[in-house]
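Here's a solo chain for you in structure tokens, the form predicted on its own.
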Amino acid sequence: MVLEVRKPRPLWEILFSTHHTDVGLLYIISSFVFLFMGGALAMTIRTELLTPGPTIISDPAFFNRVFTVHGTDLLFLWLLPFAAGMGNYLIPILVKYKDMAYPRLNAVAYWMIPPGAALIWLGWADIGWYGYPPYSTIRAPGPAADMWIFGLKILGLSSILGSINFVVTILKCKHPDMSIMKLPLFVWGILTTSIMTLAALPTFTAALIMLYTDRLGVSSFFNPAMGGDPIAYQHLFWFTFHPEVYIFFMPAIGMAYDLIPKFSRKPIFSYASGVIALILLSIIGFASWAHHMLATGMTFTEKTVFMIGTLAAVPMSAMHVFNWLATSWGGRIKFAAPMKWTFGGIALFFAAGAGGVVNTALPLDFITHDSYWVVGHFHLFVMGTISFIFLGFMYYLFPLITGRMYNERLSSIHFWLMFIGAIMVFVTQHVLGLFGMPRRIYDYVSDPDLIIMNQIATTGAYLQGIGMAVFLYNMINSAVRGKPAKMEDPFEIGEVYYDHRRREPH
């Protein structure tokens, strides 16, 4: 199992095989090369804006390009394929069986997001990561936005295909002594998303190509000059994507039921409320889609309705938070990079959901709305609490993919220049909002109070950049010249470490 860096295998054989060890990692390695490649257009984008007017853009046009392509790299070609692949990675391991149960259905899954991502970057589209009708139904221009919409539909077959494989795998193959309620909680937030998974993106499949016979002319589902309904768009799509945040969020919540425990060096606290939690959070998320469009003209009760239920989901969420730190609360706890990083996701996890109550707020969210406060809360969520547990993760995994341990001191530095960077760029992010700062925009206004935030956005922005570098060195150069790991407990803390020994190619 472990990828032999010093004699390496040929790179056809993992290229072309259909173990689930192997095929995780094709989707660990490209869902990094995805982060830094959108993390890149992150970079240009806090550039051109550290001051009014251009900076290192002088064509508004080709801003929108960047943020779109931005947008739908870091949602679908970072979140989703980092899950995907730690899921084949260890699933199979922990349920006890061989392979995932469709190992050539696994490979394809996997192969079909290359193809999908080069549509994106190579069309570089202008409809933003959402795709809003009537500008991409009648004036974005082709083939980019065609190359977009066919490029999703790829990536949406893609997780189709192996949220499939997933279910299957876990409640068909498990081992038979292995009872649902003993699986551990890392398969559940797998299992949970794998099922939001085959819910939900039909739907958008459907709106898609309800998107592109607008485009072609051929029908006036969401073209309005044609008597079309833009807004009928926006219920398909969040009808998906609402839930879409929770399918990014459940393996995350695995992960780190995973590493409190562990590091703790006590028992998860409630595994049933875990669990329950986690199915609960699941259902909820298909039933708040419409409170991304309460300025959309609802009628008050409609309104009211999915108020409350974005509301039921803060119940769910905080089960998780107090299982967490009911766990760690008098553990030995170990604050190896794991731990920390899992901590950090959870304290920023804090703030994007304080931010998020205030956006389904009716009085609130009309204030809030299309402005940066909403950019600082998604990203606050998504780059910060998920991608830290996600990175928190990675650093556990580590020593099982190479068999070599990771520098800690750099780890920490890694941490630190993320942690700092976030607080600077999201936090404020949100005071950007509540000044007034419209979301998606080039420019602003030359206020002096608008120009030093996004001056400290966009240094927080470089902080993060930097660490990210840090991270990158770490890794390569860890995993050529690192310690060799104790592979039966790398991290000391008394636990049994994954089964390291297992590799049964076929």
Contents of the next structure:
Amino acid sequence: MVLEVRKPRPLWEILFSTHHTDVGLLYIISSFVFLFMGGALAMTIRTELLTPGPTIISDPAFFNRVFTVHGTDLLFLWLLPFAAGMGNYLIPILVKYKDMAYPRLNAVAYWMIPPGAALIWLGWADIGWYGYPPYSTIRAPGPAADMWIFGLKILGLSSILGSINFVVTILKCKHPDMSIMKLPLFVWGILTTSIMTLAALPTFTAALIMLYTDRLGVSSFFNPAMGGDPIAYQHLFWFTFHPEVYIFFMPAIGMAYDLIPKFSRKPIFSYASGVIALILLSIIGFASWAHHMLATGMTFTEKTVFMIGTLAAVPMSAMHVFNWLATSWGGRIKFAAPMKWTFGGIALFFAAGAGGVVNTALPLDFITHDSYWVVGHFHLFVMGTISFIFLGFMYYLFPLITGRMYNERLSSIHFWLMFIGAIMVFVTQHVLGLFGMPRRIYDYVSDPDLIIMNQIATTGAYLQGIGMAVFLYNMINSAVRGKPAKMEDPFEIGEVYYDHRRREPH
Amino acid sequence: MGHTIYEWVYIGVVVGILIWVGADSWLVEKHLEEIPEEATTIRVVAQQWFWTFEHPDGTKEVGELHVKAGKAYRFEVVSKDVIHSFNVPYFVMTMDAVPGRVNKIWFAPAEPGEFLIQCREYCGLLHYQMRAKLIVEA
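Same protein, different form: I have the form predicted on its own, so give me the form predicted together with its partner chain.
Below: every chain and molecule of the assembly, starting with the one above.
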């Protein structure tokens, strides 16, 4: 166990360590740094949209760069590293092994993140986080787009190395007495996520190489003037990134399965259905990629196939929600911070899921497509659900990482600011989409309805910003001055906490 | 395993709702996809960052499109440079303008009025200003 604050070690010992708790700690800390950096860009975007016309940014090119880096940063530098960090911290403990299977590879995977992040932030590209050609090949200025491509390549490689490590650790290094159907569902979440990553990411890696050679002018995969097809990139891209939303989500599912039985003081409702739903979700997640492209002029048959593929993923997610609610049903629930965040996340997930069905129903999709509805839907899911459960899990692991307890009252303030803020921003964005406001725009039509809704959304975003500032203060202050946690059962829920005696790094 | 029966009923209900949603949207979309024979064809050319509309008689309009109420129109959406998306929010028309492809979409306005045409796919610096006016005449 790394009780850093009580028994500080020199910084370089943590930085050069290959021990899973140290690498996990580095992952978690850097993911929070990028969460705050990306969040600052979100504040910039919302402030700019407070009123029509230029508000704080005078140059639309700067705005385009802000939303590109905001998206890339939060998806690849907050969600993925945080899940990898928690996995690193807990997987060896949960499968009862001394470390990850390949500790050095693990450290290498982590250390690919800073250069990748530097390329993305210093490149400051304006091609959107999806980088559609031909804009990203023939119009976007270099070297920004090139740096974006290389940054993502490095981050993708880091994810693949991390995933290999997780799969091997879970399948080969688990305690011999532990059968695969005895693994905690958090481990299942990380396992299915890692396998999905290994299946999905190589496609995007290929797409990035093609994009880069197109930019160099030596190929024309996506250039229609020379026989290429820009839609081909979209297929490759979404074949990776539709499953990717499940890759972001499934660690959060695993965390919810870990938290809910503990804080409800009841055994899990149906372990087997949780495992089945995770496995099915990881397969069906691949069947729906082209629903992002329904407006690109696909044939009716193609559209039908992808509508069915997308709808097929809903029962699996619904099964998880059923499991969670049934687990807490009739339990003696303790609403400490982790449980509050998980429940808030489930509530918002329900709303996001209902909106998702609207997105996939063909005639309705053409109302919502590329409008603020999609922004609202996506953020309700990524910020409202995944990040909520992640933050709850951070509170849950806080005693394990620091040996101290966070301030419960501040965590409550943080939760309510974020929850109300999320509803104000993301639900309003759904309505903005129905009013026809397109996404990724620097300025909107000066219409009273649009103005008032954008202002509600911006106010909600500020509430969230204040909430995150409270969180930052709580984490730092409690890590240094918080009261020491009772390490056997810090939340007083009568459950055995994770093994906190994990020894110092080797 | 007494609880599994609830789970199966619940999953059955969810699947039932989804089949209903899917079947219904399939039927509606099938109806929407049929372009009327008598529709007038208008070519919509997207480029950074404005719209050009070409009528069958060869006349061109930039930034404005005049059509008549009560008639059906078929749009052939093309792009000269990057991907744009031809969108008239009021009439729920969204169709990407993809270089190298001709995408088709249609509508038949009933009432005269003035409506917004905009670009819905991020296309660079002035994407937000890539708007045009749709004027439906009586």
